[in-house]
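Heads up, the chain below is alone and in the form predicted alone; it's given as structure tokens.
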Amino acid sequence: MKRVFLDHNATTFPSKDVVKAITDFKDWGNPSSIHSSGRRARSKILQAKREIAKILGVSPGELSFTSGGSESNNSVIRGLVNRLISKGSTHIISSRSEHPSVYKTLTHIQESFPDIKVHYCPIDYKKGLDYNFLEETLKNNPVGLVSLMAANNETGEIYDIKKIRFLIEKHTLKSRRTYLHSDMVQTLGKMPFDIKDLGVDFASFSAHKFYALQGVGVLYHKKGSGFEPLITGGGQERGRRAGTENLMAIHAMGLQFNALKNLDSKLKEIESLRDYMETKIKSSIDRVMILASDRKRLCNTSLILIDSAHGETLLMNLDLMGFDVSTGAACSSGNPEPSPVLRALGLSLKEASESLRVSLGWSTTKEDIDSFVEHLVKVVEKIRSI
């Protein structure tokens, strides 16, 4: 049975270039060692950092390698707490629809540091992010950190980070700095962006979301945006992240960043394929709603609500037929409750439990989509008949 993978927001398969790079990899020295093997390993890390910096349009010194998006998010949020308290900028703005590595970290921070106050910006599935709430909160409180993702991993909705930076600058006193952090894990290979133009102080990225390896990521920290390291020990990454670097994975990630050049035609192709799929589903199945379809979304993402068809049941039946899809974020797998992100967006318990996330990849074909929709129609009919 040919399997059709339609869960690219959860992870992606390593590209052919990445597979070749790790197969041919030979520089196994410790990058902190000063002998020849160590120096060759160090050169691989520096080369990868230069390649990534060039693609992002930033300085190599503004990047640090991590184990992935969750560590990067934790590093920023936990690494700024003491600074926010010392400056009296103890208010943080985020949302309840953030990735758990942001939302749960903020929950822990607020419980551990009574001086910290977290404001959760409403995000409605019909209207999107409430920028008025954001502006009023900035206007009336000493906000030290705003942490909002660039694109939602479940609905695919893209948020206006540049507008958020504008509102921060409009309402922040010159004597106080408000940091802007964005979880940008879902953006690579799915949307164009200019990190400098967005105006973020920190941005988190993860390699396995764009056809590189799991277990490695990169954190952008704008020059002058210091933070206390989450992991202390050796002096790796200029003291920002201790521990021997994940050498081969970093090397592979650096190579894969080059694949992000000139992606415009590929992104349009994927968006066209997603729109084709959604049109076909709506014409074949009644009582279907697609979230955020009237707003700016990632080109590959479709969050589908199918009335009277439980998401987990859909997923299991489709799995048996050879299709990999999701009912929400993979980080919440094993949890029998519907996605907390969808509940935070204002969906009822019933609506959230009848969701199916389909996320296309660079290799998804029209034949894959035709086959998927054909089987989805059969599964929905079967479930509804029962």
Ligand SMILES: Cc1ncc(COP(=O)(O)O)c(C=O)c1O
Given for the second form:
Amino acid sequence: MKRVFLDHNATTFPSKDVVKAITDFKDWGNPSSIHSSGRRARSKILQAKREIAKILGVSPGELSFTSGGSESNNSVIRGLVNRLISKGSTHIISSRSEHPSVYKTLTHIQESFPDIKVHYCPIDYKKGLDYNFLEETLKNNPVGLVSLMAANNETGEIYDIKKIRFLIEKHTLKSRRTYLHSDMVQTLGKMPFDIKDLGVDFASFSAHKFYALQGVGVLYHKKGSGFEPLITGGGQERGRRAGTENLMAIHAMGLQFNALKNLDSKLKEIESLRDYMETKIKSSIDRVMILASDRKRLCNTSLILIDSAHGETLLMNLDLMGFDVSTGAACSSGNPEPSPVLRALGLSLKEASESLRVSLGWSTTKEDIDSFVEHLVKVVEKIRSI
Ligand SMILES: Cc1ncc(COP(=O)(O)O)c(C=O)c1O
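Mind sharing the form predicted in complex with this ligand? What's above is the form predicted alone.
Zooming out: every chain and molecule, the one shown earlier first.
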């Protein structure tokens, strides 16, 4: 049976170029060793960093390799805490619909550092992000850090990071520095952006979300935006992240960044396929709602609420028929509770448990979508009839 993978926000399969790069890889060595093998390995790391920097439009010194999105997010947030306390900028703004690597980290920080106060910006599934709340909080508190994602992994909604930077500039005293961190893990390969234009101080990226390997990522830190390292030890990454580099995965990620060039027509193609799927679902199944469909969304993501069809039951039935979809963030799978992100967006327990996330990829075809919708219709009919 051919499987149809429609869970690309959870992970992606390594591209052909990535598979070839790791199969052919021969430059083994510890990049910190000074002999020839070590120097060859180091040159691979530097080359990957130069390639990534060029594509992101930043300087190589503004990038550090990490193990992925979770570590990048933790590094920024945990690495800034002492500085925020010492400067008296002890207020942080974030939201409850962030990925757990941001949300749980902030919860932990608030418990461990009583001086820190976290304000959670409301994001409603009908109205989107509450920029007024953000503005008022910035106006009335010494805010040292704003951490808000660029695109939500569950709904695909895109937030206006440039506007957030504008509001920070408008309301922050010249004498205070308010850092802007964005978890941009879901953006690569799904939307164009200009990191300098967004005005972020820090941005987190993960390789396995754009057809490279799991267990590697990159953290952007704008020049002059220092932070204490999360992992201390050797002097790798100029002391920002200790530990022998994940050489082969970094090399593959560097190559894969090149695949992000000239993606515009591909992204349009995916978007029209996603829209075609949503139209087909809405015309074949009654009592269906697509979240954030009237706002800016990632081209590949569809969060579908299907009344009287439990998400887990849908997922298991579709799985048996050869379709991989999700009911929410993959990290919460195995947990019978509906996604806390969807609850934070204001969905009732019932609505959140009747959700299905479909995320298309670069190789998804119209045949995949036709077949998926056909099976979804049958499964919903079956579940509703029981
Ligand atoms: C928005 C977002 N941030 C962070 C992460 C974590 O990335 P990683 O799996 O590389 O730790 C994910 C992965 O699901 C994500 O979707």
